[in-house]
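Single chain ahead, written as C-alpha cells, the form predicted alone.
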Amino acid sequence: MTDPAGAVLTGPSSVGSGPTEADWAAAVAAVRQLPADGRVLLICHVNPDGDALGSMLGFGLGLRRLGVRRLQATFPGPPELPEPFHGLPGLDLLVPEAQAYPDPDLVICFDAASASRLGALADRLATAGTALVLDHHASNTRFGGIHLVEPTAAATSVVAEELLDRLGVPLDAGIAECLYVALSTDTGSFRFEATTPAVHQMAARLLATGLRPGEISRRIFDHRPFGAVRLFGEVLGRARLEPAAAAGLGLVWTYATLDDLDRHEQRPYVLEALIDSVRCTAEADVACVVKQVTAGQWAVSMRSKGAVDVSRVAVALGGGGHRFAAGFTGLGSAEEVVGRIRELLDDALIVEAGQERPRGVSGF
C-alpha cells in the first residue's frame, strides 16, 4: 500500500456519508453525455498501490467498452509501476503525465483523498469540462465537482464497479481482474475488518470471469526479487520495539534508507509490503516504517491493530489515511520522525467501552 506522503488532508471524518442517488446520477450523466469525440483522462495518485491502478485500469477497459476511445489513464511522477502490476490488463492506457490530456472533457479520479495527491496532475480538474471523483477515504476533502466518496467502502474498486454496472457494462475477465487486485490488495488479501459479506459477493462476481485467484495472488503478494528478500531481513534485523509508548499498547517501528536500496539493487516500491512484517509483532498495538525519500525526508507508513486511531497521529503531522492505516511525510532523521510520532499516540487511543476492537484496514 502506498503512503500518503505529502498529502494534506482534513480529519479522518470530513465525509460522513456515500454518494447520494443524484450524485450516482451526475456520474453516469458525465459519462454518458460525452461528445462522440470526447477526452478522458482517468488519474489515479502519486505512487501508484493496487487499488488506486486496478481500480483506474479496470474502469477505463469498462470505458472501452462504451466505445470510449479518446481515453488515457495516468498519474504523478515518474512512469515507473511496481513489477507485481506488470501484468494488469490495460496498461496500454497509461500514458507520463506531461503527454496526458492538458484540458480533457471529463477528467475521473480514483483513490486519491485530496487534490494535492494528483501531484501536478491537478491542474486537471480546472481544465477539465468535468471533474468525478472516486475514493473509498473518510478523509477526502471533496475536491472536484461530483464526488463518488464512500466511506465504508473497502476499496475505491467497490465504487468503480458500482458505476460500471449503473453505465450497463458488464464484467469481463480483464475488467475483472483490475477490480479484483485492487479489492484484494486493500482488504490484505480479505483479512482485514473491511472485508464484509458484500466484499466476498463482489469477490465471487470477479472470479465468475474466469479468473485464478492463486495466479493473482502469487503474482501480486508472493512475488519478491531476492534482493528485496536480503534488504527486508536487514531492515527487519534494526527493528525497535517499545512497550511503553502508546500508553503501554506498544510501538514497533523500523526505518529503511536509500543505501539499503542502492546497497541492494531494488526500487522503492519494495518496501511497500515491508510493513506487514512489521505489523505482526505481538508487543505492540502500532507498527510503523520509515523509508527514507531524500536526504532528510521519509515516507512513513503507520498501522494500528485497534487501538490506535493512526490517522490522529498522521494528520496532525500533515499527512492522513484511516483509523487503522495512515501515513505522513516526515523530515529530519528516522529517530525525529519516530519521536514526534510518539509524542502524539496517548492521545490517539481509542476508547470503545464494551465493543470488540475492529483489526486491520489497508491503503496507505
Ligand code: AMP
Contents of the next structure:
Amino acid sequence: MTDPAGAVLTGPSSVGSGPTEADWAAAVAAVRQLPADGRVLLICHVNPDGDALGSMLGFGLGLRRLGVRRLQATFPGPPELPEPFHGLPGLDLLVPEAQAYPDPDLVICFDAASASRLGALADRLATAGTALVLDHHASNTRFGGIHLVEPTAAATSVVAEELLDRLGVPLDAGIAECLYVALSTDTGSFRFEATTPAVHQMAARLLATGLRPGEISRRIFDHRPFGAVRLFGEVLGRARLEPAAAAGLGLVWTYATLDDLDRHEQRPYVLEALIDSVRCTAEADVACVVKQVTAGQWAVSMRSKGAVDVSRVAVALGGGGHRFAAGFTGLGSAEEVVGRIRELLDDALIVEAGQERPRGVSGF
Ligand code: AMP
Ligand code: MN
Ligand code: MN
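Having displayed the form predicted alone, please output the structure of the form predicted in complex with adenosine monophosphate (AMP).
To see the whole picture, the full complex is given below, headed by that same chain.
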C-alpha cells in the first residue's frame, strides 16, 4: 500500500483516504440545518499557528456571510495571540475559552489532529449537538462526529475553502486573507513538498480578491523585535550537530529556556520561527528545537528534509504532526528530551517503495 507521494506506509501516521462525498454532504447539512438562532463554536488547536487561526477565522467569516449570527471562535489556553496575527480579519469572532458556548448546536474543530489538542475545550465534543472536524493531519485520530480530514491537503484551509465553496459562500478579501495566511504558513511560503499545482491555484483564487502578498508575508514571517533577533543569535550559537544520529543522516538541535526569553524580554511565540533557522543545516536531515514551557516541560518542534518520518517519533512520544513537521510535549531536561528523540530516529527512516534504504544512509 502506498500513500499519494508513493511512499510505503509503514507507521502510525498511515490513514485512509480523504473525505467521501457522504462526509462532505453531512458537513454541508450540519451547517444548512442549523436552527435560525443556532449557536456555532469554532475551536482551533492550542498554541495556534497560521493554519489553525487562518482556517478557523476564514471559515467563521464565511459562516457570517451565510447569516450565522450566534458564532464564536476560540482556542484553549491564554486568550493571547502572537503579534503577527494581530491584523487578521475576523478577530472579533474570538472569545476567551471561559466564555465559549458550553453546549453549542454545532462545534467545528480546525487543524487539530486529536482531541487533546483542544485542551479543556474537548468537552464540547460531547456537549455540542454535532461535532465537525476539519483537518489535514495523517495522524488524525478521527475524534468528533463528521470528519473532513484530508491528509493530502497542504493545510486545513484547503478543506475550509472547499467546504465554503460547497456551501455556496463566495470568497471575499477578508475570508481570502485568513485562508492565505493559513496556506502560506503550512507550505512554508510555498516552498514545501506539499506545494502542488492545486495549492498555487488556490493561492491564485485568494490573491484575486485583492490581497497584497508582500505585505501579508512581511507581517507573518519577516517581522520580529530586535530582542528576538538577539535571542535567536544566542540560541543558534548553542546549536549542536550530531552527524551520526538518524542512521548517519544527521540531527541538529538547540533549546531555549524561559530565562532566555526573560533576559531578552520576549514572548514565547517568537520562538516558533526558530526551527526555520535550524533546519537549514546542510549536514542534518532532522532538526529539532526544544522550547521550555514550564520547569521541566518543553514544546518540541521537529522537521525532516525527507528521509525521516518525524511524525512517527512525535506520535511515539505522545504528540503528532506530519511526516516532515511534527511535535510533542517533552518532560525532563532538554538533554533528556533530545535523548528520547535520538533513540527513536533510527526506526523512523522512510523506505520508499522499490528502494532498499534512503539515500545517504551508510548502513543499518
Ligand atoms: P510546530 O513544530 O509546533 O510548528 O508543529 C509541527 C506540527 O506538529 C504541526 O502540524 C502540529 O500540529 C504538530 N504538533 C506540534 N506539537 C504537537 C503536540 N504537542 N501534539 C500533537 N501535535 C503537535
Ligand atoms: Mn497547526
Ligand atoms: Mn495545518
